[in-house]
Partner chain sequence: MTAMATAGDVGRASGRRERVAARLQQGGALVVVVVVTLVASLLFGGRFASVDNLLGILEASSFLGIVAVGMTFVIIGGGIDLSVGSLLALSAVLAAFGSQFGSVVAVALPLGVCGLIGLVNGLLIARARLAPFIVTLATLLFARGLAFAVSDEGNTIFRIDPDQAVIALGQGSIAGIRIPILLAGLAFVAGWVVLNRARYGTAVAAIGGNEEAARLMGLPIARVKAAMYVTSGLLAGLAGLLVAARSSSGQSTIGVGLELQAIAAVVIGGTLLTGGFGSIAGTLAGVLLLNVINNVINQVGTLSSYFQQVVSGVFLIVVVLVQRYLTREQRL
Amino acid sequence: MTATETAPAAQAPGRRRLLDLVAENGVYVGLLLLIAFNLLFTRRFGEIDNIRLQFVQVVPVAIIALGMALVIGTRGIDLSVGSVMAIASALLALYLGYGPVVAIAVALLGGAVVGLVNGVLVSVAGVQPIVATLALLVGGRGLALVLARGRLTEVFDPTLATIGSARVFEVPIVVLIALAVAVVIGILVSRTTFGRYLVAIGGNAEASVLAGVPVRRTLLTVYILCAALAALAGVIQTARLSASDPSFVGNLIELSAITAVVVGGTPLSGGRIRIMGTLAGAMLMQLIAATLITHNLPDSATRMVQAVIIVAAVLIQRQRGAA
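Present the coordinates for that one chain in the form predicted alone.
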C-alpha cells in the first residue's frame, strides 16, 4: 500500500473529530464570539436592561424551537408554527371577554387542534411533514386573519400585562416560563419512554414499528406538543405587545426556530435531540438579529444570514455523516 493510499484513511479520523467538534460545540463558540463582538463594538450591550431585553425577545423563538426540536428529532418538520402563533393570538383577543384564564386556555387548545390536524395528516394519512405543515402555514394564517377580522386588536388585561412585563426577583416572568418549558422538554426527552420513542422513530421508523413502538401515537403527540408550544409563544407575544395582530405575530418565526434547532446540533435526519444546543441556537439567532439592527443593517440581512447559517449547518451534518 502506497503513502497516497494510506493518507486519506489517516486523515479520516481527524476530519471526523473536527466535524464532530463543530457540530457539537459550534453554536456555543459562535455565541461567545458574537457576545465578545457586541461587548467591544456595540454601545450599552453589557448593561443589565439590554441583557434582560435580549432574553425577553428570544423567548418566543426558544419556546417554538423546543417544540420544533421534538418534531425534527422524529425526522419531521413543522412549518405551521408561525401561523399557530397568529391563531392563538387571535383567539386570545376574541375570548378575552370571558376572562384571561378562559382566553389563554382557548388559545392553547386552538394550537393543539392545529397540531392534531398536522399529526393526523403525517401519522395516519401518510402525508409528508413538509407538505402537511405547509398547508397549515398558509391556511392557518388565513384563519387567524378571519378570526381577527383582518385588523389589529388592542388587548388590555391585568393578568396578561403581568405575564408580559412583570418580573420575579428582576427576572421577567416570560423568561421563567421559557426556562420551565425547557426543563420539562429536557426531562421528557432524556428521562421518559416517550423520549426514547422519539429518538427511535427518528433513527429508523420502520424498525421502530417492528420493535413495537407506537409510532402513530408518538408522532401525533409530537405535533400536538409542537403546536401547543407555538400557541404558548403566541400568547406570550400578545401579552408583551398588549395587542393581537395576526398579520404580524409569528411571521417567519419558523425559519428562526428551524435554524436554532439545526445549529444547536439536532440533525435534520432525526434520531437525536439537543435541548441545550437548541436554546443556545435560539439565543444566537436573537443576537444576530439584534446586532445587525443595532449596526443599521435591515431586517432582510438577518434572514439572509439565517439562511446561510442553516445551509452551513446542514452541510456540516452531511459531511459528518459521510466521514
Contents of the next structure:
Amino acid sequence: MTATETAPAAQAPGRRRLLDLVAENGVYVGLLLLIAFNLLFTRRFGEIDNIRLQFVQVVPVAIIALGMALVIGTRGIDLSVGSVMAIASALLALYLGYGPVVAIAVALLGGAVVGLVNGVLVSVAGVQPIVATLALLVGGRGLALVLARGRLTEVFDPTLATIGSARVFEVPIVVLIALAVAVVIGILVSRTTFGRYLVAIGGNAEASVLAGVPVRRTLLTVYILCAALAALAGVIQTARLSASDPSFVGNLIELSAITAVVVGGTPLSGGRIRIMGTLAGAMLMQLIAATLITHNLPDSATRMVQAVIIVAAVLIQRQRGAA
Amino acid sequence: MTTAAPAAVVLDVREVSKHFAGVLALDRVSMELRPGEVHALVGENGAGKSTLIKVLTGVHQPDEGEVRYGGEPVSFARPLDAQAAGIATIYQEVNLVPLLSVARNLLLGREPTNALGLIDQRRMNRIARETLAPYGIDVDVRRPLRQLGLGIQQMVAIARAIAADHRVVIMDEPTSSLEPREVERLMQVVDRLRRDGVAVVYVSHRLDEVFRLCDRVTVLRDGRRVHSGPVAEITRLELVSKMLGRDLADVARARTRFNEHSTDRAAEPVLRASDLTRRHVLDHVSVEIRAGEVIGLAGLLGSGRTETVKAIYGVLPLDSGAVEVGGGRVRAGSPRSAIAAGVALIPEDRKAEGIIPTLSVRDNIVLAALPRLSQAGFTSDRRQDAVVERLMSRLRIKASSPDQRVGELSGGNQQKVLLARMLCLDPRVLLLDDPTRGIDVGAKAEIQALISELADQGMGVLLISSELEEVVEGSDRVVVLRDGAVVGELRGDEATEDGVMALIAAAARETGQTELIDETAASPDGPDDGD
Amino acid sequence: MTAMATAGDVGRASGRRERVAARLQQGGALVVVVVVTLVASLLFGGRFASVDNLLGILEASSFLGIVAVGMTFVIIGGGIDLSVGSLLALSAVLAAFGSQFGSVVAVALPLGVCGLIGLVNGLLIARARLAPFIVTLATLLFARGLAFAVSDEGNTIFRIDPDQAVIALGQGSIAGIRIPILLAGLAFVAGWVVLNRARYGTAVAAIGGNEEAARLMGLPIARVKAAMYVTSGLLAGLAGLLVAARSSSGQSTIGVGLELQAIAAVVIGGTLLTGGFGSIAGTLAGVLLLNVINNVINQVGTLSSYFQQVVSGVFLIVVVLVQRYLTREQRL
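For comparison with the form predicted alone, kindly provide the form predicted together with its partner chain.
So here's everything in the complex, that chain up top.
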C-alpha cells in the first residue's frame, strides 16, 4: 500500500550531494590536510624513519578494521576483536614450543573458532551481532587470561622476531602483511560473489534471501574471517613486542577499528564497504594521535579528539541518510 | 462543536489530494462521515486507503483540499493532535507494547497515581478491568499483553484508543489477523460504537464484513474515489467490479492483447503445486503451470494469492503440500532450491523484499545469477557486463549507467531491474506478484508485453495483479482464490472480468468464519449468488 | 498479514511454556546465586560464609551495583551505555581533584560533569537519533581522555585528605554496614520503585518495547530517553565518587571494562537486551552472582580469577540464547 509513497526522489539535491561528497571523500581530505600540516609544522615528519613508524603502528588497527568493514557491510558489528587478539597472543606464546609455524597456525585457528561461535550466534541463532560479540568480548578476554595464567610472557623466537621487525627493501614485513591483507580483502569485496553477497545482505537481508543469496553461510564466513584477521593482528602485535600480555593486547581496539571503518565512509547501516576509505580512516586516526603527541598534546587529547571525530562521522552519515 | 445536529457530517473530507515525490496518491478524494454510521473504506493495493487514513489522522497533511471536523476546517500536525481532537485510530498491526501488562498498556501515560506520585496499581488494575468489561473481555489484566491472543490484543488496542469523548474511530483492517471467534467479538464492539453515535471508518477487504457490518461504503481506486453510497444499494458484484474493474482513464494507454499462447493442454505441467495448506492462510491450494502458459491468480487482497506464490517459492512455511518442478520435488523452506529448480519470484513488496537500494543496477541484476556468472567464486566483469547490457536494453531500463544505485531509480525501472535479475536465471517458471503495481503507465505496458513474450518463448508464468483487467487479459487461465482456497478456474472464453468477479463475490459458504457469522447475525445482505 | 497470524498461533500455543520459561529466566540468576552461595558455604565453611567475607562481597558489589541500576533502565529503554566505566574513572579523578576545595566540590563536581556527559549522550541519541552504541562509545573515549587530562596523563594521583567529610562516603559505616553498601541498596530500592511504580518506569519499558507505539500513545520519547542516559551518567558518577572516597584517591585507570560487567549483570538478571522488559531485582542478583563467583574463585586458589570473565561470557551467551528463544515469535 505504500508503493506509491516511496518513489525515490532526491529532495534538496544540493545538500545531499554535499553530504555525499563529505561522507565519501572527507577522510582523504582530512588525511591530506593532516599530512600537509605535519610536513609544515612537525620536525622530521617526512623522514623515512617516521613514515615507517607511522605505518608500523597502524598495522594492527588497519588489519582489524578491514575485517570489521566486512562485518559492518552486512549490517553487523564485531566487538570481540580485541579479545580475539588476546587469545591469539596467548595461544602463540603457549604453543611456541612446537615451533613458530605451528604456534601461528594454532593462534589463527583459535581466533577463527571464536569467529565461528560469533557467526553461529548471529546467523543460526539469530542473536543481534552486538550482543553475541559482546559475550565473546567479555568471555574471550577471560579465556586469554586463563590460557596465559594472567601473566605477561616474553616471546623469544627468531622467526617471530623477523616477522616483527625485519624489512624487505626498507619496508617492514608487518606493513607488507597488512598490504597483502588489504589487497586480498579488496579483491574479495570487489571481485568475488562472496563480496557481493556481503553488501547485498547488508543492504536488504530479506531481498537477499529471496534472491537466493546464501545468507547464513555468508554471515558465518564473514565473522570467521573477521576473527581470523583479529588473530593475525594479535600475532603481529606479539611478534613486534616480543611479548604476550593478554590483559593489555587489543584493549579497546574494537573501538579504533570501528572508528576507522566509519570515518572511512562505510555506513554503520550496512550495504556498502569501502576498503580504501577504511585504510585511510585507520591512518587518519593514527596520524591524529601522532600529531597531537609530537606537538606535546597529551594522549588524553587524542582520545577526546577521536571521540569528536566519531560523533561527527556518524552525524554526517545520519544527515546523509535523512536527506 | 457539540451543537451540531445529530445527522450532520462529523468528518468531511473535501477534494483532498496528496502527492508523494511526483506520484499522485490521492486525487481529489471526498468522503463524508456521519455520527452513528459504520463507513467501509475499500480498495485494492495502492488505491489510496492508507494515505487517506494517514491524512485523517495527522500523519500526512493534504496538498490540496480540506478536512472539516465538526463543521470546522482542521489540520492535524501529528497523530496526537487528531487523537486529542477525538479521532481514534486502530492500526492494522496492533500498536501496543507486548511486554507490558494489559493494564499498563491500557493506561500508559495516564496511570492513576497516589499521593506520592507513584502508580496506584490496585486502582490501575481496577480501571483496566472496568474499561475492558464492556468489550466482553475478562482476563487477568496483570499479565503481559503478548501472552494473550491477538484478538484480545486488538480489543485492548480498541479499548485504549476509544475514550468516551471520541467521535470518530478508524479501524484499519482490524480483522486481518483474527480468529473467527475474535472477529465476531470485534463486530459486536463495532455495533456498540454505532449505537453510541460514534462514526466508524472500517477498512477491510472482506466483503462479508462490509455487507454485514457497514452502512455506507466508499471505494477508492488508483487514488480516486470511484464510488460512495449506502451498502444496501450496491450488490457484491457491483462492489467488486468497482474495486477491481476497468479503469476508464487508462483505456487510452498502449495495450497489448496477448491471450492464447500456443500451449499443449495435454503436456505435462512444468510446475505442479498440490494441496498447499497452512492454517488460516492457505487451504489445499493446487496450481499447475505448463510451459508457455500464463496463469492468472485472481482474488482480493488477503485471499491468499501472495501466500500461494510464496509457498511455491519455498518461503512460506506450510503445514502440508508439495511443489514439483519437472517431476522433481522442490525442497520446502529454501528459495535457493526453488531457484535451482528453475522457479523465479518477483515479490510483491518491491522495496522491502526486492531491490537492494545501496547496490548498483548491475549488482542488483546479477545478484541471483552470480554463481553462474562467476568462476571459483570470482566474478567475471565481461560476462556480467554482457548480461547486464543485454537485459538493460531488452527491458529498456532507464538508468544513467549500470553503476547507478537502484535506490535512485523510478518504481517502474526498479521493477524492471527485478525482472532482469530473475531473467538472468533463465527460469522455467516465473512467479509475478503484482508486477505492475504503483508504476507508471509506460513501464506497465512494457512489462505486460514482456510477460507475453516470455510465455511465447516457453516460460511458464504465474501472474498476480491488483488489477483484474490485467489478470484476465494477460492470462490463458485464471485461478480464483477466496479466503485462502481455490474457488474456481476459468479458461479461454470463460476467463472474463465478470466471470472472475462473480466467483470472488460469491458469498463464502464452507468457511467456519461464515458459519459463525450466520449463526449470530441476520443473514448477510448478498443478493447475488455468483456462479 | 501472514506473519501476524503466525505470531498469534505461536503465541497461544506456547503461552504456558513461555510463562514457565519467563519465570525461569527472571529468577534464574537469583536461584544460581543462592545455589552457588550454599555450595560455597558447604565447601569452604567459615572462610566463605563468614559475616566479614559476605559483607566484603556486598561491598565489592556495591560500586558495580550502582552502575548496573542505571544500565538496567538504559537497556530496558532499548539503548546501551558504554561510557559508564570511563565516567566512573572520571568521577573518581574529579572527586579527588575537587576535594582540595572542600567536600561539597568533591561531590558536586564529579556528579555535575558526569550528569552533563550523560546529557550529551541522551541528546545525541534522543534528538539527533544516533545509535546509542556509537555515541556512548565516543563518550567512553572522551570521558577517559578527560580523566587523563585532569590527572596529568594519569601521572598525578589526587589524594583525598583524610579530614575531608567526603571520605565518610566511602569509609564510614552505619550500624556496621559500609555506606557504599547502603547507598547501593538505596539505588536498588529507588530503581525498583521507579521501574515498577512510577510512570517514568513504565514509559521507559514502553519505549524499549515498541517505540512507535509509545510515540502514538503520546509519550515524550526524547525526554524519557535523555533522562535515561543522564541517570546512568549520574549513577556512574556516584559510583566513581564512592570509589574515590573508599580509596582516598582518584585514579584515571580504574573502571576499564566496567560497562561490560554492568551489561553482563543486567542481562544475566533477566533484562532483555533488546529492550522493553527487565527487572531491577534480577540485576541485583546478576551483580551478586558475578561477585560471588569471583569470591569463590579466589577461595579455590588454584583457579585464576580470570575464570570470572569466562563464566560471565558463557553466562551471557546462555542467557541471550534463552532470551532469543523466548522472544522468537516477535521477530517473525
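For the two forms, the rigid core is made up of the largest set of C-alpha atoms that agree within 1.5 Å on superposition. Numbering follows the first chain given and starts at 1. Not measured: the values here are computed from a predicted model.
| Once the two forms are fit on the core, has residue 293 moved its CA by at least 2 Å between these two forms? | Comparing forms between these two forms, the residue 293 CA shifts at least 2 Å.
| Flag for residue 269, CA shift 2 Å or larger between these two forms after aligning core | Residue 269 C-alpha, core-superposed: shift of less than 2 Å.
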